[in-house]
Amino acid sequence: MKGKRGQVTIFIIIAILIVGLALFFFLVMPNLNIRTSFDEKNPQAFIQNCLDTKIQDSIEIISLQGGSVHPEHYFEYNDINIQYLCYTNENYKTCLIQKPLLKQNIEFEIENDIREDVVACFNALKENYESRNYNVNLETGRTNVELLPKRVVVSFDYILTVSKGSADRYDSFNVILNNNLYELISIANSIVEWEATVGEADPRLYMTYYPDLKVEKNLRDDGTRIYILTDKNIGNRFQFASRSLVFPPGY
């Protein structure tokens, strides 16, 4: 009996060690990795690494949903709620543009979507300095998102002052992503103008002028058109819905 009890005790100890190691790797190791990769002289790199993936994910979601994180007026297509950028519920009439300031609206959507992550990343930056015995003062500010040709620039009006002997001040933080959302939105705006004026656009026209661009137009039963703009080289996509100049069945 003593031998069996001893074996049971050993198994219990091994199980406890396994659980302890699992908790260490899942809870402790990520923090260790952040701290070891943290460069005291380069807080900008920390913010870039902390927010890069979140901003990319936000851009992708917004691009697939017609420019909105949570579309209010949308058409469900392939299990995705796609925002109407031009719409009328009447037959025989051209649509009304729903987002006349599409670029500015998308900039706001990205800014709003990443707000909590921005706060979390700057707090993590502060904690990294404090863990190394720095005196830290962090002044929070606005987050500004700009869609520019071939890139997305997110800048932060934050001021970080750290001191340990001497003081250092950092007041220039930004994340720059290589992304052609600016170009895709420009083309989307052009298509929307066609929808609002003549009823629909011809994808072949755009693909002739932009050889690296694929434009798809999918007609749905209720007259809605789903436009899908895809960059053939890098795969970036922007899609949106429109309902314009619809004729009733049998016309």
The other form holds:
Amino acid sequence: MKGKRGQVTIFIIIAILIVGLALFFFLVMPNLNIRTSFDEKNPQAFIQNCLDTKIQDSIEIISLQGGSVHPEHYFEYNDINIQYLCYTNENYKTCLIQKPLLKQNIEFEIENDIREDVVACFNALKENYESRNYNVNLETGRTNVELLPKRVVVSFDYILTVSKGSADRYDSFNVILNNNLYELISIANSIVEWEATVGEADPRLYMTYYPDLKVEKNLRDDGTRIYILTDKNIGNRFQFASRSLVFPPGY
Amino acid sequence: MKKIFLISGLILMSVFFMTLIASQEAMYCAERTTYGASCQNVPLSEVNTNYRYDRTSCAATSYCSSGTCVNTLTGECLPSTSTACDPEQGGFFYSLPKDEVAQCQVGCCLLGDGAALIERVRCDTLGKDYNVQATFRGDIQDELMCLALASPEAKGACVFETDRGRDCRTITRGECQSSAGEFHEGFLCTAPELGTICARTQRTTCVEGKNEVYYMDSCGNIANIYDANKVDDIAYWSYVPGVEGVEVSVGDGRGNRGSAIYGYCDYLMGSTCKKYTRSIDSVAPRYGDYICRDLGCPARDLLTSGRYRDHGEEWCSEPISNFENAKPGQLSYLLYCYDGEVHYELCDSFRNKLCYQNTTTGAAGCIVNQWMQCIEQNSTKDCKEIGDCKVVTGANVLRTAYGTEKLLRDSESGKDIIAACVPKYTPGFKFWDPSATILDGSTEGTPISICNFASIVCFVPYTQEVAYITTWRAGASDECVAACKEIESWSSAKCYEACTPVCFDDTLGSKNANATINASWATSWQNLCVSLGDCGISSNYLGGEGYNKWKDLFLGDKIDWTTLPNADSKR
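Since the structure above is the form predicted alone, I would like to see how the form predicted in complex with the partner chain looks, so please show that one next.
The complete assembly is shown below, putting the previous chain first.
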């Protein structure tokens, strides 16, 4: 009987240890993710390292989903929900452009998607200084995402003042990524304009003008077209859906 | 005494009968639908009532009427609705078409040392985005004239004195001046008279944004276009083309695909600069590691139909003539070769568009299959001219008011004949989904399938003029003759002839004998049936036979089926 009690006790202890470990991984590990290399003279590098991957992931997801993190009106294609940028529910009619301000929409989507990570990274930066006995003052500000030719610039209006003896003030934080989303959005807008005015666009036209661009057009049963734009040099991809000038089956 | 034979359900696929959604739902303009689309005409059940909506067409509303949205931040002008053109995000809406908005006027934009024909507002923003001077010339609308205004800054050799000696870079005059260098316009850094440390090499390279293969000097400067014959040509390594008689050889003039000697590649001709790869390029360059790569698609590619295709070449998956008797599942694709890869586009899932290739120019594209107005044509001439239609004789889907098949005017003979104008290229539809094949309920009012157009019920009254002596003969019903005379004002004889059905042999051996189907009549209806769409008996595009036989579609009692053509065919 005593032996059995002992066994039960051991099992309980093991169970507590497992639960404890699980809690540790779930609660503490996320913070470990942002423990990137820290150089107290270069907080900008810390922010760049901390946010680089998140911003890249965010841009990739948004690009594959037609410019939205959570597409509201979409066509499911290869298990991805792709936002309609031009749409009509009627037959024999050209579509209406759903997002004429696509570039701003995407900048806003990226900004929203990275918001929590930005806060976490700046907090981690502050904690790093504090752990090295600095007096830290962090003034938070806006995050600006700007799609520019061949790059994406994310700048943060944060002001960091650290002092340990002398005081240092840092007010220029940004992350710059090499990405052709600016160019792909411009092509997407041109295609969408063709969809809205003529009914569809011809990929051959774009591939002739832009040798580094691959344009694919996939027609689905309900008349939806999925356009996939790929930069052949760096592999960036942007895809979106459109439904325009649909000829229904039958009489 | 009359004997009535009933053939019902000819070409009748009961599976296509369905309930028509005849109730005309009121339509609303929804600023936002329940599924997230903006500005759609939808029934009330699909309106997101948290946004604006009205029981009218969107074109009649203020918030969903069409106009032009000028994106003041990107400089783009796009057709849009006012609701989607949010001013807080930088949108400015005009209730005008794009070409009537001054800011969207197209003209020549001189951007840095380049030029392009674009909108005024776009020109300004591109200047900011690329951080170059932008000048808009609204008076120039011609693209060639615009391109001629581009003034690329002249390049030359910029020499610097360094510890290593006279170093050199091939840059523009402005760049050289800001670097405090000594500029020599039209010279290359390897010109002997400049006395630089840069020397000729046998190295080549590709340049971003350009298609040609270029020589590179020992300092890493881009020199003239690769030409193996000029690897040691002093003048070619001293001046840019056009100076001191230096010229670039265009080689074969067709892009020099796979040439070991020339680097004058041409993307439009099917070549561009790439690093030489033994497994891809058939020939190695004589010097350097770069070559004009052939951008054509090799015959081994499954989609090229077993032949080499040039870059830019386009073709159809099969000729349009193959769709004259299209099978269920048979679809038309447009294919084209670009940059060594075959791309394909489905023209339409239901053959409403088909790929057409011009045999003279070789150009291919998806064109609309214009079959929709075929059935309503009244003459063979109209039928052939209206669109993609053809005449099928011996049957017609349309009926006269007195129940006979409507006649088609033969434009050559001037006579009225039993014939139908039907689609030349058989359209398709969702034959597996009965609800998707109905006619528009608002115009027809009754449920009917496409294939049911080619369905006919044929009543044949047989009469015996002298009981037990003369034979039983097919005749016309009195009602039909009477109606015919009233409507057409024809003679009794003509109306009697018009009203006499031809689906069976005109005589019957005895009162209880089986009637024999008129083979020619049956064939005409079979042809009519399969011309209308994926109807009747057919194999699919892969050759798999259908579920039914023609015999299953001709129904009736006391009928001799032996004369029915293709009675047991399932394809």
